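Shown here is one chain on its own, the form predicted alone, set out as structure tokens.
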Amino acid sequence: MLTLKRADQLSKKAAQIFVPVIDGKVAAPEIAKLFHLNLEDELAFFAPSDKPLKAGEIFEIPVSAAGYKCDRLAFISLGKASATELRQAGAAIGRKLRGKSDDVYLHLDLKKDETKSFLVSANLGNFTWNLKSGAKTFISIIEVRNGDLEVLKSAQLVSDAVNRARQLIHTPSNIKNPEWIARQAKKYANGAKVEIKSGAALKEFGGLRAVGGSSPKPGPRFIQMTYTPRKSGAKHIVLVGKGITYDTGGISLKRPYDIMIPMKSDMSGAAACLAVMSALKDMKANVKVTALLMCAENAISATAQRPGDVITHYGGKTVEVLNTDAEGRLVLADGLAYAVKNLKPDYLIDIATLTGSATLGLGKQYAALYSRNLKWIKELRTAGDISGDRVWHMPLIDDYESALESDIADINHTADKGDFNAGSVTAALFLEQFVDGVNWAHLDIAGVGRAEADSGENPKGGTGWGVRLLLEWIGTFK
């Protein structure tokens, strides 16, 4: 990990200094002067004029200077400065001290955004995980010229309460049961209420009841954790995560096989509410936030759920499950029911690692974000642009909800009447049935929530996706 510092003038300590190049220009002056070097010189035999470098791109150089440390000045471009570039030269850095520990000084001219989403981008390329016997743990300094207090401050906590999802995501489903995911929350409530519901307690909750009745020890949680600020009457949002935290699909089992070993991950939506919960009381955040993680396994087993049974989920509504593989909108469905009954949200928000069908649609650059609320998409959006949580706003077609009808109960959950091919739209339309009229936003990360490999920002495995999003909405409450 990555620890952030105010510096004004290059540290003694410092082992190498990053100096930003910015459309093909170096600006270090006093950088340039302390080693009596000519940057521009130096720059142009890694890069000739004709050849512009990307966002990323580091080029080493050796130096010297009586008094100091540092040994090394390494080039770093930012492209063009777009946000975009920022983004990937802040994690080409982060990636560059991976598995060090050294305290480096960074020449950094940037606008306060600016500066902080190339900061925050710099600690999340810098993440790793693993559970290797003698495994240490690397932690550079970075020393950020007359960086903005504020901002390092805020670029830290945002990218640790990122890096402290992914932690969550990484931990094999072996260790992580629904169980641990509540003694998570507690671990990290930083102020937060924390009540946790289990056994005879989740008998209203038919949805999180069918899913997780599958692996009955410990079976599973429901998780509802509430930060209140000081500001008396502050509008309230009501976080739901969908928390699988391991998921074979059931009785529907996955097939082809290799697409069920990374599912430790289908918890992404609950480590994101959790990660942001523990931010909340650090940051001031001026608006009430609770997040209701639903914390089941599913798992193949005499208990779990089959394919035609009917369940009543919390509210009373009764659905037809004609395929055990589609459990996270079953445990949505109940938090959503009861935040509308219980809590009174001015926003409702759910966020899950869904369908594959958003993936088909949107890749794995973009969240689909499903709401009516044209206002409140173009702040998420909005959001999504600064933070680097994109998302993309789908519709929510009211004549696909003729898929959701059922002969034997209220609705059927997988929305397989008629033939619509629009598996990420039709199960929003399924989720809605419980929101009552409230505004609520979906946001269905199966695209972004994993990657497959390292890059950029994001390591192989959880992205920690929806935590800088949700963060720096929240942020816009005054």
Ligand code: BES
The other form holds:
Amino acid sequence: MLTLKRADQLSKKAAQIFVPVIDGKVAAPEIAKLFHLNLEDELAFFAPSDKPLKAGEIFEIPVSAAGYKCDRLAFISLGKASATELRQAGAAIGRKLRGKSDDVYLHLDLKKDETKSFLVSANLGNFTWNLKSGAKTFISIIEVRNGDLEVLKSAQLVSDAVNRARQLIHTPSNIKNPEWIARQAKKYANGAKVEIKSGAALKEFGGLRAVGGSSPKPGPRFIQMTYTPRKSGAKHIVLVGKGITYDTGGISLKRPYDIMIPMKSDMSGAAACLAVMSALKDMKANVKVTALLMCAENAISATAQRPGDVITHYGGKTVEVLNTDAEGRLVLADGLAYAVKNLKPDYLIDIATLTGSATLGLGKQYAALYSRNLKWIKELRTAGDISGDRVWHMPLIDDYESALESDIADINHTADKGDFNAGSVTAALFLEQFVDGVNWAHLDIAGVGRAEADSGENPKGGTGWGVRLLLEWIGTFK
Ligand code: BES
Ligand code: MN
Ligand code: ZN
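Now show the form predicted together with the ligand, given that the preceding structure was the form predicted alone.
Expanding to the full complex; the earlier chain stays at the top.
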């Protein structure tokens, strides 16, 4: 964990200095003077001018000055300082400080938005999580030269929220059942109202009950969090998050079994929503936000739903269940229908680790974004590029809608009639059946929600994707 602080100059107690190098150039005159160094010469030793430095490369030299604790200076390359390179470099510093409780000084001289993304990435790169016995908590302090206080506060808020989502996602499923998520929602609500439905109160939520009934203790939870701004007449955003605390596939069991191992992260959408809610009060968001966390475990058991069942969703639509591993859309459908009927959203947006197909199309750097509102799509793309949680607009292809036909219910839920082979698209078309014309967007984060390797900003496992995007977009409401 990193704490970001502002500093006017190198403090006596900082243990290390980071000096950025942009496009091979280094400028930190007061540092050079204090330590009697020629920084250009020192850097040339590591970086011959014919070999450009990659963003995130770090070179250290020993330094000393009377009265200062600082004994190391680290050059940190920002490449040519593109948005991506700034994030890589920030993450590299965060990684360097993992497992340490050091006080360091960062000689930063960037624009406000650049400083923010650099520092957010530093705290993301610093994240580690484990349940090793005797594990300690490490908190390093970064003193940022001339850091703008608003920028530091905002970087801290956003990155802490992402790391909070990650903690929830990394927690194994024997600990995090739906009731546990409900407790976390209360713990991190930060003033937001939290209402929880379980048992008989879920009578109308046919999708949540069908999936969550597979794991009767403690059973599914519908968690509603509401943030109300001071401003009157504010717009209302409703977030719906997929909160499958473990996805075995149910009776349509996942095979081969090793693809099941990462499925504790199938609640990443709900985790992102929860983490966003936890930040709204401190960022003084000017918009009303309701989050609906659709939490259930998709287990294989005697009470699990069967392929061939027909269920009735919130609002009355009937659905023929064909593959119990397509459980995410079943819990989301109830959430979307509930929002439409009860919450009058101006913007309705769901976020879910929904389909493996999303990754086939886009890889693991961009989330699949579906919506019919082109203006809003543009806003989300911009927020994605600025924040680092990037989205790509995917089509809701009307011609594929026949994939949803069912002989015995209103629609079938795997949406695979007709072999369109576009699993992420047809899943989005399924969800659209429940939004009743409301202004809606769907984020399929199956690809971006999890990292396969511990690298850059991301730890291996849950990335906390979506928190930066949503907070950035919410921040545009004035
Ligand atoms: N949780 C999975 C999707 C997923 C796959 C997320 C890989 C992250 C990584 C989802 O519930 C699922 O199983 N989807 C199926 C749908 C299919 C049965 C129609 C899929 O994508 O294969
Ligand atoms: Mn599944
Ligand atoms: Zn799933």
